[in-house]
Amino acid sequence: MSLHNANLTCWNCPAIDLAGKVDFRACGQAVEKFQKSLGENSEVHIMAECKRRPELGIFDPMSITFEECPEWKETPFGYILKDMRVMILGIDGYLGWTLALWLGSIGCQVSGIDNYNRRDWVMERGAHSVIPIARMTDRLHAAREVLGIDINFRKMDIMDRSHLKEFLEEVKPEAIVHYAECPSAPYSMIDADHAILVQQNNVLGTLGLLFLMRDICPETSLLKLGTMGEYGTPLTGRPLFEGIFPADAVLHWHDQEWSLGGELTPRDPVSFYHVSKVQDTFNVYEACKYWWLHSYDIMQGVIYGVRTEQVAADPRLRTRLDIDEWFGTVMNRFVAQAVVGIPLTLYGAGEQLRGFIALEDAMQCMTRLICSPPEPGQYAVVNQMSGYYSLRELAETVTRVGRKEFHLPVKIQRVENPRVEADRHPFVPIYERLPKDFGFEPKVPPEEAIYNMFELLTQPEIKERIEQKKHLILPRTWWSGVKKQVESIEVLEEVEVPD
């Protein structure tokens, strides 16, 4: 069976060096429209050179496919450039470190930056990663010793454009994965200082990166992490399309009809953090339009889990796991609560619906996208999730696994909701592109990921780390600005969790 990206051509390849006589980047059109505007008999053509195969000279970039090119090798995730240079911004984080090891294991040359903000922000709350993580120097040594992976790391802030410029010029990355943003809605809602910090880091850091890519590596594909929270949960129940309205979307109003095809879909961010991600969306979209950059905006569901083959290879290679109210995401927090006997906390009715994806499946998605770069000027969006559930459904799944497999007396409770959101709402996410266009098939069902989490978090030394910080799980950060811990509404002691 042909791989999903076998028929992509040099037009998508980051090794392309566009050498045509026409500055088509300034025309603001897709290549098909540009060629059509020239006319069938035009003598002007888009031509290119290859940075990896200079012996080809100037050629038609659509004449060679990935399957035909010797620079692209076959992997389980599609064809990928040999020794592809991938730079990860935010490489020390939960996702960044996991992806670095994952990509290194399939032969990518991995580089990355981090300023350790995530470690500092968690310490600010008085918390720590409940899975102990090594210092970066020890992580890098372990990656080399255990997995044979050499990672080119620099301690650096994404806002430090002069040093980031030097690193980009040195590495000449062929893909950039952008994880270097504050990922916490509660952190952005603490007070003015925190809201401003989050927006400065996220919005201005990304905007500066876009200008550097324009000047240094415009052929590099950017994979920027968005969030399903950009869309909100519209009470109308309208579908949450993948960032852009499909071609057949139509608006009817006052007996008139308009096509919405190709336009950005509405956003309804649910915190100041999510507002920063929406601003990113527009900045990246405009940069692709102005400068013909290549970008995937990945509207990610909630990621959960602790395991990939690489992070499980040695304790020094483990990735972080947070459970505090600022950085502990819901599924990871539920399992930690179950381990130390705290009833799982549902906000309000607990019927909120969210998209979810296991850590290993998220890594697979990212790799498939890296293998299939967008065209020049293409801003593309994928909704990255493997399914969606109510928070109560997830709590019941955690309860079932905890009781049956680990003999823990897990309970569920309802607490006051510190957020401003509907407890019950429709949710119609569209997440078709990854399976249809990129060959993604989820491999890790929720029960398996939850079991793996219990297996690790019940180890005595890790359980002790959870005990030390369990008082930081219940939220004190309210969207209203009130400073108080949420109160329990009821403990659902008799909740049934069918097999």
Ligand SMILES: NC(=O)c1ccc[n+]([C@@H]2O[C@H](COP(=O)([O-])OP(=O)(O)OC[C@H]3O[C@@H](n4cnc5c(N)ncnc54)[C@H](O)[C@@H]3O)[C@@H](O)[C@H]2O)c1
The other form holds:
Amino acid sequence: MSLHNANLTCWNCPAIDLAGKVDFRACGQAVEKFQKSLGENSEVHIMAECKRRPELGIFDPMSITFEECPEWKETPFGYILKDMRVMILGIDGYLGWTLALWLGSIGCQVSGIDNYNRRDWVMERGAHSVIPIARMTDRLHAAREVLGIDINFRKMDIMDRSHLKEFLEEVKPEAIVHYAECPSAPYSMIDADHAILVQQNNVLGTLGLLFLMRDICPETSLLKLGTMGEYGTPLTGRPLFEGIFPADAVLHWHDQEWSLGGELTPRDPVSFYHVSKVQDTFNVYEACKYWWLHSYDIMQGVIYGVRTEQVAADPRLRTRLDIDEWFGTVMNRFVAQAVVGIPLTLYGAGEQLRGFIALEDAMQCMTRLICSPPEPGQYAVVNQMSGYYSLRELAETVTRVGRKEFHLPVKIQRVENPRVEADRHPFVPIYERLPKDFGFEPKVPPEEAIYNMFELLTQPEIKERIEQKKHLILPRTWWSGVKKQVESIEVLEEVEVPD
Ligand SMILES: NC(=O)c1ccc[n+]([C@@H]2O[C@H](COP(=O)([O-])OP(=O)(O)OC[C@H]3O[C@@H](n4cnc5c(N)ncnc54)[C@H](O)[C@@H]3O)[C@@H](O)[C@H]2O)c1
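I would like to compare: after the form predicted alone, may I see the structure of the form predicted in complex with the ligand?
What follows is the entire complex, opening with the chain shown before.
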């Protein structure tokens, strides 16, 4: 069976420079539309030069496929450029570090920046990663020693545009993965200072990056992380399309039909952090339109888990895991609660539905997207999740695994909900593009990731680190601005935990 990106051509390849008479008035359009707009008898042709194979001279970029080009090699995730240069912004984070090792292990040349904001923000809250993480110098040393991976790292703030410009010019990345944002909704809701910090860091960091890409590497593909939380949970049950309405979507209004096809879908963010992601969405969309940048905006579900083959290879290579109210994500927090005997906390009714994806599956998705760069001017969106569950269902799964496999007396409790959100609502996410267009098949069911987490978090040293910070698990950050710890509404002592 041919790989999902076998028939893509140099038109999508970051190693080409468009050359000759390219009409930039057509920016933001797919190539067929572009050619159509020029008319059949037009003398304008899109031509390209290859930075990796200059001997080709000037050629038609549609004439060579990835399958035919010797610069693209086969991997389990599709064809990928040999020694592809991938720059990860936010490389010290939960996902960034994991992806760096993952990509290094399939032969990419990995570079990255981080200014350790995440370490500082967690320390500011008096919390810590319950999995101890090595300093960056030790991480880099271990990656080389254990996995044979050399990572070109610079300590740098994404806002420091003059240094980032130099680094981009030096590395000439063929793909940029942009993780370098503050990822926390509750952190953005603490007070005005935190909301402003999150929006400045995220929105302005990304905006500056877009300008640098325009000037230095417009052909590089940008993989920018958004979140499923950008869409909110519309109470009408309207499907959450992948960022853009499908061609046949229609609005009926005043006895008329209006096509919505190709327009951005509505966003209804649920915190000032999520608002920063929505602002990014518009900025990236505009940059693709104005400057022919190539971008995937990845609406990522909540990630869970701690395991990939590479991060498990040595304790110095582990990635972080947070359980405090600001930076812990829900499934990771549930497992930590189970380990130290705190009943798992459901906010309100606990019937909120959310999209989820295991860490390893998220890495697979990112690799597949890197292998299939978007077209020039293309702003494409994928909803990156492998399933959706109510928080109650997840709590029950954690309870079942904890009780059966680890003999822990796990309980579930309902607590006051400090957020402003519907805790019962319809949820119809569409997440078809990654499986259909990029060959993504989820490999890690929630039970397996939960089991792996229990195995690690029940180790004495890590359990002790959870004990030290367990007072930071119950939330005190209310969306209303009130500062008080949430109260327990009921402990579901007799909860049925089906097999
Ligand atoms: N983890 C999830 O469940 C999840 C879900 C949806 C979306 N996301 C998004 O994915 C991305 C990565 O998430 P994560 O969980 O790895 O978060 P993380 O905080 O662990 O990683 C982000 C990294 O970026 C760095 N960073 C932040 N601001 C920076 C700046 N100004 N300059 C340089 N580096 C900076 C941080 O120090 C950190 O190491 C974020 O954009 C987040 O919003 C995460």
